[in-house]
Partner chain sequence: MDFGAINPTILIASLMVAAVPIMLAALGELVVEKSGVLNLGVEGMMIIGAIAGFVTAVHTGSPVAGFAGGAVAGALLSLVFAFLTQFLLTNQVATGLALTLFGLGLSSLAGQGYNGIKPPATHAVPFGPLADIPFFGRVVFGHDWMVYASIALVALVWWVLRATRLGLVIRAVGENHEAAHSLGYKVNRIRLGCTVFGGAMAGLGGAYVSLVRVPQWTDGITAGAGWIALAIVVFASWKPWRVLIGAYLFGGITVLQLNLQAAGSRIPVEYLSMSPYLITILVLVIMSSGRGRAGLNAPAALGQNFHASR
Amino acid sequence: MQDILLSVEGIGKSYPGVRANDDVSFRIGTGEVHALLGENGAGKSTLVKMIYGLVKPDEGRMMLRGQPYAPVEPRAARAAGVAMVFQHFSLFEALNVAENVALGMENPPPMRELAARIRSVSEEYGLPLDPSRMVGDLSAGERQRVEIIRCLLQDPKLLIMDEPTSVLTPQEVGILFRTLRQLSSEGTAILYISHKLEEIRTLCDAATILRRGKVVGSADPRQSTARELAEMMVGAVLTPPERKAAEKGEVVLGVTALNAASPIPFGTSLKEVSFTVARGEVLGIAGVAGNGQDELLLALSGELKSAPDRVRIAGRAAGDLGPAERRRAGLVAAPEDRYGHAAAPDMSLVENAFLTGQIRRNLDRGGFIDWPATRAFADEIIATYDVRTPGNHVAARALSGGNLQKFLIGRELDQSPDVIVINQPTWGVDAAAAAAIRQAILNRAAEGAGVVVISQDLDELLEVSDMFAVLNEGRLTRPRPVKGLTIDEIGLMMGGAHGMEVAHHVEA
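Just the structure block for this chain alone, the form predicted alone, nothing else.
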């Protein structure tokens, strides 16, 4: 029996109208890799925020190494030996690695000494980093290394990791897992949050499952299937997405030799991107974060314009059209950034439904918003996509990340589009919701839409796609049929392996 490092006993937390955590109890042993599982809104984020000192519990207590533990802020948690790597990186792109690491330390040593420590620790744990490199020039995997090394320099006894593999290639996931196993063998406990259940089964020693704020069970992931874990999370039997027979029709989206300078600081410009998508077809586009995915969505949605003939929608030249004109032409788009780009966080769900649904759902009359129709549209999305919310009046930012994602994807899919472009459709979404979103995408394709899915989740792309391509440094490989592709081939394509064919022209 391992020594107990952290004991959580009867922890509870309430917000107006929401019981986020209710009598939560579990233990983590020294050196244990412990998974925290649950669907969106189950209370995982609130729980780890209380462990890390970002949120104060209403009741219950925590014990760390046998002593009462109640951090009032993250600084106190770090001083007690608790560190956290967040899902969204908190790094300054205009600073170098050493400067970013120093910002996360209470009393950083002189920069030369810190640089030497970064080199030493990063090499010791198989995560090599150059302290002098600018963060803006780093890949997503390298940026995550900065976050991890910043934590390791604090010599943590408990490391909390929130969705750590969502932006990594398969090869980078392997490197991360070797590092985490090394930390575990040295006595560091790891609290691991992920919706990728096969990873949980590979890495974790134990799992605590939350549902609607309560602990509903525990499991040994190595003795459970991914489906069993998922069904414990949602409390229901899951059915895999079903691909309905669909004949490919005419080309509804054509992109030819598209070049576009990135408007994003430290972004990646698009270089000679070419592909076609037919009715009933799903094109999956993979790539490590930061290789032009955001720019590609901007160029397809109309936020980033080009010469007219570089983008064609249903045969019509559309490269010079803006987002509203492209929506009228039949193209809808859902960007990755749900806070600020896909949604207005402080506006209600009804108002957010209007923002992109106005044109295709006819939500205005004579220049005035048709509020009954807009509310009905919002309610339709909430019901169809099981969005957990007290009502359509709630502000977008009040929803959990996964529930907001379901609302935003549903908003686009329910506009009867001819072309759908989605970046990261199931980002931060639980297994049941991810399956529902993927099924909805397949249903729209079966109804005759052409779909482009940009995702860093390879399992997702292999499940929904007919054709597969990879973005690397702004260039797109020639789309290939999904059938016959191996994970190793895909990983090499994502890493920019030499010799991989890049499409400069649309296939005949």
Contents of the next structure:
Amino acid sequence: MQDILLSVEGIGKSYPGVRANDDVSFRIGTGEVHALLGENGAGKSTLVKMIYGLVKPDEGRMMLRGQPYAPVEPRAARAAGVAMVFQHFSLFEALNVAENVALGMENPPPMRELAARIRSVSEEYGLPLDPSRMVGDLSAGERQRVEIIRCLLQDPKLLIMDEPTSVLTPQEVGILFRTLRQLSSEGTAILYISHKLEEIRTLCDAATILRRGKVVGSADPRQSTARELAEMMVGAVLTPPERKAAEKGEVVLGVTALNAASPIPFGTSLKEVSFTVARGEVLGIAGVAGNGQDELLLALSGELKSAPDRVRIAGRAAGDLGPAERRRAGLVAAPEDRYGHAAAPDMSLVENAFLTGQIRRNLDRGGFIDWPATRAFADEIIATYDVRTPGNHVAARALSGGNLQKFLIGRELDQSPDVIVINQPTWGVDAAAAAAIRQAILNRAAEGAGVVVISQDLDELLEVSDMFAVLNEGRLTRPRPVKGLTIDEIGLMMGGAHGMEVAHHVEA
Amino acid sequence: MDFGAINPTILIASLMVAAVPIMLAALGELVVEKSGVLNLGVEGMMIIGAIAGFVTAVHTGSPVAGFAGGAVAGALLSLVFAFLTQFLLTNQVATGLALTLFGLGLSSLAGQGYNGIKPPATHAVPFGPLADIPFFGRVVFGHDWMVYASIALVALVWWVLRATRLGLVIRAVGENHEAAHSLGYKVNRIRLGCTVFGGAMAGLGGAYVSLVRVPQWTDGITAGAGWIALAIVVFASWKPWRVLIGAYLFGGITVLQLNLQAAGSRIPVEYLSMSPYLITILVLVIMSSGRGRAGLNAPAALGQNFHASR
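Given the form predicted alone above, I would also like to look at the protein as it appears in the form predicted in complex with its partner chain.
Every component of the complex follows; first up is the chain already shown.
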């Protein structure tokens, strides 16, 4: 057995109305890669925030290298040799790489020296990075390198990684794992948080599984099957969505050589995007975040207009139509950002149901809202999609992410659309709700709608899609049938690893 | 139009003086906005600085004490703003507007009985024979110390924001407060500090109006200079040296229209008086047209309150 680096004993933390962590205990050895496994909301993030000094535990204690360890702030944690790479990057887009790194260090050297150290460390670990580049111009994978290098420069004893692979291409994941193994062999322990079981099985030496804030077990991931781990994590047996064989009908959505400048700062413009979707067909669009997904959704929903013939809905030119007119033509869209884009967070579920349902469900009478019909529509969504809420009067903000997502997806699906466009249907949604959402999407497709699903979750896309394409720097690859695609081919479609392999080859 | 009566030496020399109050206030507001706070109360803090500086100078007989008093008063008023927005999380726009209204009213009350008094004079820095050089003597060496101090402050703010760790942290907080917080920086405290600096600078600018530029006390003496300062920050795309350019540009137009009036130009006085404001609006429209916030270089978290609940 290795030396114990960090031991966590009986840690607990409560927020108003929620017990985030309850009597959590586990140990990490020196140089060990330890997985923390659990669903969204299982308390993983709260736990690591306590280890990193962002949140104070209510009870319990931690020991680091045999010494009591109770960091009051991240600074203290960093001084003790604990570093963290965040799930949502803690980076500053308008600052350059070196400045971003300096902000995460206690005593950064002068900028010129720091830039030289960034270069040397990044090459040593096969993560090439130019210190003078603006972070806003970097890809998600490159941004993660900035975070990792920021940590490595402080020579950490324990590196915490919160869902690091959710934004990476398969090749980038491979490189990240090589880097992590190299670190581990040099004696740095890694606490690896994820809900992706295959990754954990290939990378980690030990796993602690959390469910609803409690440790429900520990396992040796190399000896366990993914199914065993999943069932410990979810606490129930999962059934994959079933799909009825649907007849492919005529084309309902056609996009031809669509170009659109991004309205988002540091966004990606769409370049010559072309595809078609037929009735009963699901087109899955993969890609690393920030490669034009948001822009594609805007261009399809009508928030971003183009020349009329670039977008055709059921054979009619619709490129110059706005969102309301496209809804009327039969296209509904569900954007990624639930709070603020897909829903008005402070308005009730009834009001939110009206906002997009008004046109296709005829919820207004001569300019006045037909409240009974709108309430009935909201109740229908709540019942059909199993939205857990005290009632239809609650504000959208008050629902949990998964429940709100079920409501918002249901709102679009229940408008008998011809075309459905969804960005990130199950992002931040627990496994049971995600399965329900995917099933609902498949059901609509079976009834004859054409569906476009944009997602960063490859497993999800492979599960629901008939055709598969990748957005890369605003360009869409030619859609290919999902049947027969290998993960390597998908990785190459995703643009490989943005030149990362080169560095590793040199090293080897 | 007749330009014959306008002396370019005097024009440049006096535009440098006219620019000092808005330059100081804009420079302070630039730091505030760089940290992600939008304080629309600049006008209020300036006029409080103007009356406080005036009263202090009259009673102590020292203009230096007057400037200090103005800065302290501006800082105190900004502290009210910082407390409301950073700790009670009030809306920054509404609070800033209220601050201006409050400052205008309070200064009017405090200024009762100070009308018609002359403050102690602030003299030009004695550069000896240098001041006698034709043109340059008047333009470069003929000013009071605050003119030089304001330029030095531009350089100082530029250097701090660009080259120091403090500046980097301020920019980081204004760019992404969530990320700054997760790295362990005290977002609200940093913003409080910047807001108070901005208040002190606005107060200093206000004191310059009542002690040097006018120099006496009347109600509403700042006459919208605070609003111009806010506009100059945008005009300058949040860059200190461009604040200097913007302030001189505006100061120049103000002085020029006064000179044109004095020279008996045939353009009606009203048009001349409104010209600096019209030109400010025009410049802002041109600067902002067709480009997003990124193009303007605005701090990404500008005007958003931060609370470390998540």
